[in-house]
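Next up is one chain by itself, shown in structure tokens, the form predicted alone.
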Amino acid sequence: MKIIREPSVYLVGKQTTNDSEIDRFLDDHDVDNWSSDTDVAGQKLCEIAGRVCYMSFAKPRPGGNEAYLDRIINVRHGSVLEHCVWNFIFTGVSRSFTHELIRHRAGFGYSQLSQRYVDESVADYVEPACIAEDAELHAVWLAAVEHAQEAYVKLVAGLNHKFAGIEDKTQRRKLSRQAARSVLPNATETKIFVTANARALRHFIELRANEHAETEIRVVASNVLEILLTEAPNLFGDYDFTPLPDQTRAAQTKNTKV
């Protein structure tokens, strides 16, 4: 059994634009001086969607990716930025973390390690700072999660004596995990596949990269934008971190609610 106190942010997959599509659609429609500045893929989809709603090639205004887009937020024109979309993996979380993970369901979509199917007499576990820096309260989240890990292994030995007359394999361990993981703590580590568009990750970075959210997800939180603000400075780059007493961060933004 591992002690995991700090989570990992996967930035697995972004988008790409199919640049000769795009140039036939400015031909067809006698656009023949317009290009963005951005190689980032996902800003210059958010600029053509945005230009697409006024049909303002011809004539640009204002001018460039970062402009424009800086435009876009400042008028909360958030519609837009739903065409720019990031993968994640997010691991070393607890269930308590995608619980509340999951409640943000507009632009998210979500592929979580099942537990039905993963077995967890190994499972790794996620402390709680707070918890970790005091001996004593920490002996006690110990003994706890050691505690509900012994009875998960027990438990599925003998769920799976009591299953035995089932002969799928697959569908006799799944009956006992299922059964079994009722004991699981919160604490227990998952792993959770992310998608997300740049409007709904500005939400939740709102929301979690904040100094009244729990610990865990504005970790997270904090972590992806930091990530964003690598990969598409012009769709984050609004955003500033304070650091707090408890060594996490907030950020903030005079752009709230895109």
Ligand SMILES: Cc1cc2nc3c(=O)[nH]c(=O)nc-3n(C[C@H](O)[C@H](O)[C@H](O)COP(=O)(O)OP(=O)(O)OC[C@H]3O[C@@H](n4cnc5c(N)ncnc54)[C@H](O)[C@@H]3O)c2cc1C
Given for the second form:
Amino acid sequence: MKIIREPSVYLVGKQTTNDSEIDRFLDDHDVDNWSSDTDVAGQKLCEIAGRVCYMSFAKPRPGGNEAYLDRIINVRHGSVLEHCVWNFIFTGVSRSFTHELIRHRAGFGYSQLSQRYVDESVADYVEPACIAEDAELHAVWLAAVEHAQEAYVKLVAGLNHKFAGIEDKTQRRKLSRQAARSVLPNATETKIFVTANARALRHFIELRANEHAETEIRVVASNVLEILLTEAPNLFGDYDFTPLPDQTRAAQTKNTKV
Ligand SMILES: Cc1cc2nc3c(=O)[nH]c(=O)nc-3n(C[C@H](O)[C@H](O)[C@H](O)COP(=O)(O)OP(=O)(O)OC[C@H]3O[C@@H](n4cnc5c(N)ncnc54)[C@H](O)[C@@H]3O)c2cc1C
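Can you swap the form predicted alone for the form predicted together with this ligand?
Below is the whole assembly, all chains and molecules, this chain first.
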């Protein structure tokens, strides 16, 4: 059993543009003097989406993509930010974290490790820092987690026996694991694939990279923002980090809920 104290955030996918089709669209609409100055596909797509609204390709204001998206964010033309998405995998996170994460509905898609199909008798567990740093509390936590895991293993064995008459091995295991998981704690480590658009990610960051949010989700939201500040500064560059007393960070922007 591994004890995990830091989540991992993997940026596994992002968009590309189909430049020949963008050029064909511009040609078909007699636009010959517009091109984007960003190499970030998501930023370029959001700009094109915004410009389609007013067919404002012909006379762009100065400042390029950065100024354009800054204005979109300032005037809260948020739907334009739904056109760029990123794909992440979060691992080393607890089931309590994912329970909070999946409350974010608009603009998010999820695929999470199944406790019905995957054997959790070798699961890892996520320990909150405030428990880990205290030897006495850590001992209480560890005993509880070990006890739960032991009970899970015994329940799976007992249920496999109970369902022995079911011929389909996969079905038998599924029935056993889905019942036995009821004793697993919130601390059980899980993995989740997350796809989200820029508007949804901004809302998530504002609510969760926030001093009032729970610590684990705050750390993940801050890590996501750190990645996006590099990936798409024109869409996320208005956020600043402030250090918090517990060594985590909170993010602020004046452009909330775009
Ligand atoms: C500090 C903190 C404490 C929390 N505590 C609790 C708690 O104790 N119990 C609890 O149950 N939850 C709690 N939550 C979760 C919270 O209530 C939200 O479910 C979660 O933050 C997702 O926010 P959202 O609904 O705005 O996001 P999304 O679902 O992503 O929605 C984004 C936005 O789209 C709009 N929208 C989405 N769906 C609808 C809809 N059906 N109708 C109208 N507009 C819609 C809203 O404007 C919404 O803000 C907490 C969250 C935080 C940050």
